[in-house]
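The chain below stands alone, shown as structure tokens; this is the form predicted in complex with the partner chain.
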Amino acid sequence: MHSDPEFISRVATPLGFYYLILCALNWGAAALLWRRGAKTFFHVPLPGRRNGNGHAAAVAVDAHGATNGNGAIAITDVLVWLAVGFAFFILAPLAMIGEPLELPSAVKQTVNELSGPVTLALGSLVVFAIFFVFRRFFTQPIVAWVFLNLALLVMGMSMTDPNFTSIVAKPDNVPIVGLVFLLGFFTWLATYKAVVNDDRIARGLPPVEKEDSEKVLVWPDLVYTELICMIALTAFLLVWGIGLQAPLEEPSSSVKTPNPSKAPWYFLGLQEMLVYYDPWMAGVVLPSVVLLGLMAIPYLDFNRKGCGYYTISERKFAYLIFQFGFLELWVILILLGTFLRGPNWNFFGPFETWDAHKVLALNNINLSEIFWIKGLDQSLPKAPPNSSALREIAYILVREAPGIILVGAYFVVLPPIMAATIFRKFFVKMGFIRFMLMANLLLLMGALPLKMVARWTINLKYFIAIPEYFLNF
């Protein structure tokens, strides 16, 4: 049934530990909230032991979740998440022992052929969309618990795919596995606060966090989480440093380009945009916009509201534009461009192996051509052999003129039309410098995601191709 049995000796015992974790994790989840006075649910009838009327008795909840004695077992949260930790209990020493929890090869065949740059994109799109529509829901602290545990399950059972884990658990990798798990957790804290607030504001009360204002000595009560903090956080990393040690390659050669070269993680996301943008608009125009984007959100944002408190109705447009640009354009781009993209810049399926020599066709095309060979059916003008400098310029500006065009009105005329309709009350408050800086970051935003969509669905190259003077967009 293994793929590779020496591999899956290998992480055996890694597996038999991450599972055991889990399942401590689900029983301090269960003592927590058996401390706290469990919750039942429904309640099962024994067989055998009917009461007279036939059905069972459902009696007074049973905070310990034991039968109550009347012929029927409560089953509460506690009793769940004891039932789940005990799950992954059994799955520890079925790790141990070489056996263990694997995702059918059927399933991974059909994840690495529906994975791809555009499944990856829209598909976190629209969870991150059914996500914000529903928060109320997914942010129940049972919902979000079920979702870490089959989050984790998942996991843990594609640790025993050997591509899966030579991506994952490449060393430098692992911070943004915890980058995963902890914008996770924060996303759903701050929503789950949001949620709380929102629903107080609608009824006319303070946030939550206007209640804890009465004031407290910050010796001891700030000091002394600071103490704690320092010390598990010294703890945390002396245990990352022993279990995992910093990477170290071979040595230095200028001569042997590893293939794929990839920058530092955290700039992979920049280096998937030169997928869409050429190195000018990925490597240096959109990074200093989105620096400077961050610089002017305190300037541009005039609602005062939300300040000091957790809330998303206050504030949605601010949120929802943050939200896009850090979680889809920053983050989701980063994990495509470390566990996704292999040699030559190709994609590659979570459970599928680097090959090399995997070819892709890549027929992209220019939008002039598109405009003058395919549309007007001649071919692209072109300067006379032995023209004057200027000449040639007006040649290409001719050649390029409906790209122009389109950029141009993009960026020119969109921000006044914006202005008289859609972001009409923005202006007003904004004034006419504020607006358009506002407009023209949204609107380069946007760009990414319009390029993305033009290189999908028509195979676009550049919008504007003049490589004679290295401006390509």
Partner chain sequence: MSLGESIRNSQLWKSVFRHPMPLDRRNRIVVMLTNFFLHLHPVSIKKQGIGLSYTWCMGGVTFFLFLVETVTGVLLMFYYRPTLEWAYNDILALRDVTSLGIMRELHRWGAHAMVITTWLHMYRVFLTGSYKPPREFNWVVGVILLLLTLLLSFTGYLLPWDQLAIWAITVGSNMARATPVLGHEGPFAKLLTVDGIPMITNGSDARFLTIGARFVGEETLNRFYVLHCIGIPLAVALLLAIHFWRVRKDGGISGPL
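Other form of same protein, the form predicted alone, not the form predicted in complex with the partner chain:
For this one, just the chain is written down, with no partner chains and no other molecules.
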């Protein structure tokens, strides 16, 4: 018996069609395997075989990376995906009659407990490292297809929970869910192409892009492709507009604001940063530094490899920094703000009810308070009444000396240490000015996750707090 039969009856039919779509996807994959006569969804040029014109010949690649020279049909793989599709086909009528497959309550509770910001941030970092180290395994098409099926199955099972559905099925959150899957696909596709090129380069062969460099989309092929995409996208948007109501709320009023009040998804990262930094820092300084840093990259970069083709082995440093900055410091912030931030901007698990009366006893304190009050057991240094401006500034500097010393050491002392140790090769090739600029950009980028973890763990508000002059960091 389901916990909420009325809710299940509302989602039964859409969930049934959802499983039918998954069934069609897997049966389509099986048909594609049968038609191509190989154990992969791609027909890619790999090293080791060349045709008469000197170009790499297309060979069949099995699910584990081995070639199948004669392109024989893998009956086992076809049957596996036919069986998976049939399993989804069975789940469809069960969902439609009100008996969908659900996640156990223990799993939901565990997910809620693990959905805290620290666990999510550090866990995503561990997952990122695992995917990078074992990228050759995870980029195999068969592995990616298995992970996609598991993700879609868990998604369907989670839709039977009213709290999860109320978040994911909101009209303005539906495109974000789609963007998450699209982001995963394109990240996988780019990594897949990079792995193929790295394997070719390791064998002394040119990248795939170089062999296709003579093929340029021009009239009429390019226009045909763009026209077909435009028609398909227009039809898709029409169906979307008919199926989902526009997320319009009542007219704005100064006496009644939404709780939570969220920015559009593309600004949710900035809104989440405002929790940890002052508006001038999170809304002006950090975005400006990001733009200036992106513009400075061509002048800082000394590695000329990897231009015009996908690769990771030849540009590991650039790949790791960009993926960390985009996935960890931007996408994760958007996901936090979209799915986990609820009323009063508190954190809620994906299966937890958004209770507007939830109150968390948080006492955010500055580093100066930790040092003077908790560490030395004395009050904060404060200028006597009627002191001069210079004397007040002197007392402020003494009060904030721990934070000033810490931040100064972070931005001034760390770059020389980096140049003398793990980044020595970069310092030699880049020179003093370019290296110092790159090092400070990296340290400024790292200041965001450090501040976030400090807020989540020890309730640190600011390293440097000078509200008298609107200077907080």
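All figures in this text were calculated on a predicted structure; none of them were measured in a lab. Residue numbers count along the first chain shown, from 1. Only the largest set of C-alpha atoms that superpose within 1.5 Å between the two forms is called the rigid core.
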### Task
Kindly check if the Cα atom of residue 414 is displaced 2 angstroms or more between these two forms relative to the superposed rigid core.
yes
### Task
Would you say whether residue 428 is displaced between these two forms, judging by a C-alpha shift of 2 Å or more on the superposed rigid core?
yes
### Query
With both forms fit on the core, has residue 294 moved 2 Å or more by CA between these two forms?
yes
